[in-house]
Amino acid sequence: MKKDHVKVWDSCLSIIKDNISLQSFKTWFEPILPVKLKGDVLTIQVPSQFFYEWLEEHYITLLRKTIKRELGTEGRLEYSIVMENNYRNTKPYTVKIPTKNKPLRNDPINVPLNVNRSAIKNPFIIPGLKKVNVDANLNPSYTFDNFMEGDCNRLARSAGYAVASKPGGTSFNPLLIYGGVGLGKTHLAHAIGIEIKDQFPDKIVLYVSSERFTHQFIDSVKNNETNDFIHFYQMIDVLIIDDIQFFAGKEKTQDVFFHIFNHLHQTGKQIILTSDKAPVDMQGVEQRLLSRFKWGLSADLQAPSLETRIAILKNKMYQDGIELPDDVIEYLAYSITTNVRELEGALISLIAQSSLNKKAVNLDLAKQMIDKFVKNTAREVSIDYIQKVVSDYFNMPVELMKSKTRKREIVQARQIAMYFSKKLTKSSLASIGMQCGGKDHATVLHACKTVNNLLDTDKTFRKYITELDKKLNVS
């Protein structure tokens, strides 16, 4: 007896209905229409490509089992995708239900984006403009040339340059750059985009913040233009999204980005993301998105070393055409240790203070400015700076003071550095010892005890401590 396609699909629906929630059934299966049954091939009509992709992502296992049950092990399912103007894809995509439990691998559908319809609406342009013109939204001052390389960022910078040289053609897709505030994530993301535009002028590059992406999506939903929104982003060759962690908790935004991500990745387009957290630490982001973030490379940006901080300051001075004394540059680099943005801001504030008050830029002015600029948690001087001041005072290299030598004058300088580190910072004894030549906390305690004893008994030593105290006092 010949089976009827409507009855077969009704039987499939009765099974599916028992395995999913009522709301999901109404949303994703009631709109489907059975079209025909030819042999073991059942053709169903779905409203859109988005609809098809959702079924493939969430319900393919259920569909496979159901079709096998109704049509046998050779049963196959065929989709007919309807476009917005009721255009039907003349070559439906066929999903074969395997006879064994093998993973199903599907190639992307090539569905026309424009079929007798107006141009896709660009969410970045003013309503009424007919031409779709994608502005990359890149900051021209954020380039590789002024992104100073150091151990803290070498991996991320190298990966970014590789991506810029061959967008979509490396294993770094997506490239996720993560790190704390003010370490250069946005700068590096813009630099990659600018380099790609220079090398590949015909590629469509777009930088967008996660907040703006979310607002555009909300507007598209309000205006019933979601398909335009999705299709616009699917046209991009290099998509750069900043602060991806702000997608947390926004389920619909994550869902639409998931499908845009899949399309871009499958078609060899480059995706660049930034975040203040590694994927493993992101809360409120769907697991399917997090797993895709891990497909490429996650490169972290760490706090810059002293040498990198000095290089950043000198590069900023060169760009602005200014000169400062070396001791002022070193003081700024020693005082602000964790945030490049604050470091450059401190330099700008120092120049402004000098210009407005008509004072020469010197170490005293730098100390006054830092005291105001760096807030309560960072008022203390750093261990690095203490070591530099002590080593300069005794006219010896920092490296020698931190070495394992047991010469009396060097041991004494090291003990004084430990003493002031305990007095002027909030660092633990273990941390102080580690930064003062890899010593343990007991050595630091012994050093502090020795310094206190000598203060009471040695007049010359007391003079050392008094003079160093004045040099290190920033209050």
The other form holds:
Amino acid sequence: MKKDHVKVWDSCLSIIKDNISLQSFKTWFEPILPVKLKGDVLTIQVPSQFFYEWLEEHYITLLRKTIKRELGTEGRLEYSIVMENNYRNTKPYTVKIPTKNKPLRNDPINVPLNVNRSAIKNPFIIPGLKKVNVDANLNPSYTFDNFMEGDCNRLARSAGYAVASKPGGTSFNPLLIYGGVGLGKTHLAHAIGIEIKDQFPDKIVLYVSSERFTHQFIDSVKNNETNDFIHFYQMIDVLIIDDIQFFAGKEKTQDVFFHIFNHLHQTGKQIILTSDKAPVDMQGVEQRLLSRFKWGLSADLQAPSLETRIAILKNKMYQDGIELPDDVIEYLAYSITTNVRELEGALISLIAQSSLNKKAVNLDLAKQMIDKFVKNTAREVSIDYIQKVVSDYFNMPVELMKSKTRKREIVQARQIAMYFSKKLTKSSLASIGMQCGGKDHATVLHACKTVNNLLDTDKTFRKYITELDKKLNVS
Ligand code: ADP
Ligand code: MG
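For the form predicted together with adenosine-5'-diphosphate (ADP) instead of the form predicted on its own, what are the coordinates?
The next block holds the full complex; its first chain is the one shown before.
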């Protein structure tokens, strides 16, 4: 005898009704429409994604038992979600959920994006019991709160925030964040995703590295599932792809990304990309993609200033509940200037060292540690640090040393700072001059000559230099 979907669902409802409150029943089960019964699969229609998630979260066990009772052990439930959607091509899509009580890990969920009869197998969602929502793949510790603001990142940060408050609704689409290694691109990308999830829980957000995207694509080609791959990505509301410089030279991947990009952009979805290069420098990336990147906003991340580096360190310590003396923090911030990841790495090894040796971290320990740490990463003391050490040594404020004053002691300190900058850094004369109070390269050259002369002729002066040399070259 053939069962019919309305009857089956009715019987299910009578079981469900006995197991939950009337209020819940009215709210969550009355709006459901039975759609069809095919073999052991009953399809029901729910009014929204949220609705479906709620059912999955709160009633999965009950539903599972009920379906089993009505349709036998092979019984399955399939949802058809009619999304409220602002775009013209509103098409319902179906989410198939195995309701059998077995591990869901290997059970693909079907997410056909259109009413196409043949169900499209989608291997790209890892099904969970509660929500079969796409796992956004976001790192919860990379938030806006934790992302210290400075001149180096102000534009990117505020653009990111604007995008998060209105995904797809600003002119920053795509938002391309670019900048050197360890400057916070990944952190900011996650922060945007987290903020969107916070403000718009219903939006499907996905963070994916370009490598993962590439591998998924290659696999899909191998398995003849390219359509599923594309459909899956076209369903995302906020797509975040990290390190797109890896797309360089991968024509097929760029091709498929191009299609996905166009679809998302046309339907008002938000795209966020990061790269370690500015668009102009992305060799091996097709022109048509590069030109699309220009549709939105490209915002760069610069190396943080000293103040920002200190703020980052202090925030990190605060997060981790660590305390360190200010001079240690300053030394760290002065020593590592171009990469926040290394800055944090040094902080962590410092803490590890001190807890290992049961020694409090003082400046000496910090110096030993950091110098070792930094040496491995081609260390160079910074001009900032040299200026600080020299001005401390002569007991004068750094600003005074960098000022235009012609007073003799100050001129001398300034010349010494220039001398050490030349000796200990790879900076050019011009750049040293710039950083030591806006002087030109000739002034720096003159300073170096003067210091060398005095070293030969003046004993007291030689003592200054020797002592400063020690302070600057702890090994
Ligand atoms: P990128 O992706 O640019 O290589 P990451 O985003 O991985 O860099 O950042 C490296 C580390 O530095 C991360 O731990 C990140 O939290 C931290 N970081 C970078 N910039 C900041 C910032 N402005 N405030 C706080 N932490 C930061
Ligand atoms: Mg990164």
